[in-house]
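A single chain, nothing else alongside it, follows as structure tokens in the form predicted on its own.
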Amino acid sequence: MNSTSYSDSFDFDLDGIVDLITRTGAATAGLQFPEGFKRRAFSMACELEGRTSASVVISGNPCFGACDVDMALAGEVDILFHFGHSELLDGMDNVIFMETPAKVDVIPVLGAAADELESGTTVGLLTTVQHVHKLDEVKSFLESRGLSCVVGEGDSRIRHPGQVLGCNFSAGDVECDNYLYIGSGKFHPLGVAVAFGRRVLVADPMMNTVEWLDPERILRIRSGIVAKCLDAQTFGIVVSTKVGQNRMELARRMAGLAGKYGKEHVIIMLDNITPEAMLQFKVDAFVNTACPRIAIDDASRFNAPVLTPVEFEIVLGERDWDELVFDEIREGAK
């Protein structure tokens, strides 16, 4: 799929944005996109400036989720449009979350998915915000094929039933035999599989593919990282300044545990947690309290092993090995 067709597969609601800018009389508007949508930034800014009297500024910073609002840009403009995510945090009066739903037809891939799922079983339906508006259609189709479907509500960080985030799988907390995840990528469904111990079938409507996920490989990798850190003595405990990722209380608790077991440690606070930013910190291992994906997706690129808080507790002996799960940022968790 080329870049043009990819961007055209999502509803950016330009008419709605123009209407809101006009009604509010905003003189300046900001646009913030996740990486996959930034290819639309230039043309969208030009169109908005042509159709309104607002001056448009684009955020060039990385954007990893609704937890990662460009607060500096939000402070410079009258209104900021944040694309590709549902609202996560309250109190951002001039930030408008544009969920950017996918326009792709999900029925073709559901036929293949139904063939993989045993008739008469109960399926937990999960997806991202791009496809969540299709869940009623998905449920009706699958039930016509002899399957029972359940959709979890999730906790307060979840805006739509059945929605999963990269840091929150609470919508998967339902009674079911297997899960069907509708969307692209493997991180979200892998997290669900590990969290709840059930099989997950991934149906990607953009690529029209169906695949059962096997979490064993990632669990073996994570177990290897934990084992590598059993003799570690110095730890950098990483905290994010991003508004939706900051878990300083958790970092301080990790620091307290490190001290309890006689481990040298320091808390490191920064915005974008990249291998390059961490290169000069000479520690045996890092403990990541920011976005849970950092420890999973980019682990091999860091100069030292990156542990999640749960894995750090296993290293210290505070948890058993069979308690290894993906890190989550849940409602009320610190």
Contents of the next structure:
Protein chains: 2
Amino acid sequence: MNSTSYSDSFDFDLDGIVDLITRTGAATAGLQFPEGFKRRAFSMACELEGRTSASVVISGNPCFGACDVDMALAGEVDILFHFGHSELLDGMDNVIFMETPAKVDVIPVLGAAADELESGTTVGLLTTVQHVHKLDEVKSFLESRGLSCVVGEGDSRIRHPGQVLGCNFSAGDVECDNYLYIGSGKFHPLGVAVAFGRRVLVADPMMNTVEWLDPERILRIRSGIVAKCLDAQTFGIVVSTKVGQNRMELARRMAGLAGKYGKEHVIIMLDNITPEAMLQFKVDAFVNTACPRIAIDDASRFNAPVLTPVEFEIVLGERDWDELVFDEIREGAK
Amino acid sequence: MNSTSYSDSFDFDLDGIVDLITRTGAATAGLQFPEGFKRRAFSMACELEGRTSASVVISGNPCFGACDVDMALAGEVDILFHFGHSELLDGMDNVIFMETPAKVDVIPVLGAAADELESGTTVGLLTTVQHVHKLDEVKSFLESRGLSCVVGEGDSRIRHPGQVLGCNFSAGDVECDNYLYIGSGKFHPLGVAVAFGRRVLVADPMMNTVEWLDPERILRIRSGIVAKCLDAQTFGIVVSTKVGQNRMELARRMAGLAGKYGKEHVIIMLDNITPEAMLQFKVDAFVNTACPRIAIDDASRFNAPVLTPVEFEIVLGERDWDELVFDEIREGAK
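Go ahead and give the structure of the form predicted together with another copy of the chain, now that the form predicted on its own is out.
Below is the whole assembly, all chains and molecules, this chain first.
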């Protein structure tokens, strides 16, 4: 599947955008895309300029989630369309979150998924925003196969029942025997498996594959990183300025803990936490309070181990080893 | 010379910083460094926290000049120390520009430089902020060797007479036979040579080398890039959100020109213009209105040619080929 056909598999709702620009009389419109959709940016901007009287500006910044709204662009344009994520934070009056649902039919992959799940058991359904509009359909299908389904509400960071984010697995907080995660990638279902100690079946409707996920390997890797940091003396505590990732309060709490245990430390604040940006900071380890995925996804690319706050607490002895879970950004109940 | 000794060659004025933090009673202090100085960040932050009662936060963002003040960090802390650059823009009340002068003696390299310059001729003296405090000494030495020296004031973007920036060669706008540039790197003196059509002798006091600069090679490279873009149909016009690099007005003028010549185009706005960030934008060429160095320094790393606005005008036929100069961000007279 090449990138063009990849972005063709999603509904960008251009007609809706044209309509909204026309109705609001916006003179300037911004477009912000996650990486996978950026190849569509140029043609979409040209089409919108052709079909409306708005002048369009594209965000060129990397974009990793609804936590990562381009606030500079939002300040520059009358209306900003942010693609690929559901709304996360309130108070962004001129930002429209275009959820960009996948067009793919999820039913074909469910037959094989149902075969893996024991009849009469209860399944917690989870997915990302791209497929969340299909959960009712999924539920009906699985119930017709003799399974009970439960869909968690999630906390107030979660827009749709059953939706998980890379930083929030709260919709998995339900009574069930196993989870069925519908989507691509392993980060979200691994996080759920670790958080709730239950097995997760991953059904990928894009690749038409079904796979049970074993979190043991990632837990061993993370334990190894924690172990490696037991002798570390200098720590860079990393804070992101991204609107939905900034946890300065947590960083200050981590700095306080570092001080309590006599560890040299400093707080480093930046926008995009990349291996290149951190390269010049000569510390034994980083503690990342920004997007929880950074420590996990890019672990091997940094010049020093990157710990989550949870892991840093284990390093210091403030938390037990068996409490090792993925970092989350949780909020209050809805 | 390793990086530690490199940053040891500059005066960071830690005593002055301690004094200012103490006098102002700042509870939080930020530190921002260009890449070459970042290795000092951790130890400097620890020392400042030891010698004052302020809590220190380091900027982890890349930093390319005084155009690139970390405004998010400035908003987070009581006082922000920005190293390695002279003040560029007014109105940043809590930002202190630490010019970080080089400690190196510039006189040793001047003997060889004077040998290259014909007695009785007039030399325009130019340098960066790291050596600008030595220009009086340079002038006296060269005059003792029978040369006349002239030091340009520069426009209002220039803080010190004789100072050049990567985006501003206005201090070279003087009557002279040749220029003597004191500093490292070739970008600034090449820009001066191209802008004023005079030869530039580069004296590098760090490396103790003297070299006449020939701008022909870079002009041939840039002409090749312009020629390559003559058939380009789609253009990404790039704008930076950095406080001293944002030229949206210029970008809109470029967009207007593109439209006039029937070229498809879109404006792309972002913070750090990197090859990685631009990779997904499928256009025939970029027109960069941000830092003028980006098109020149990183030319080969982008997936499409990067033109300066000057070069884009040549591509369109709005400007003659013999008017090819480096892009500058000029301001009014002082």
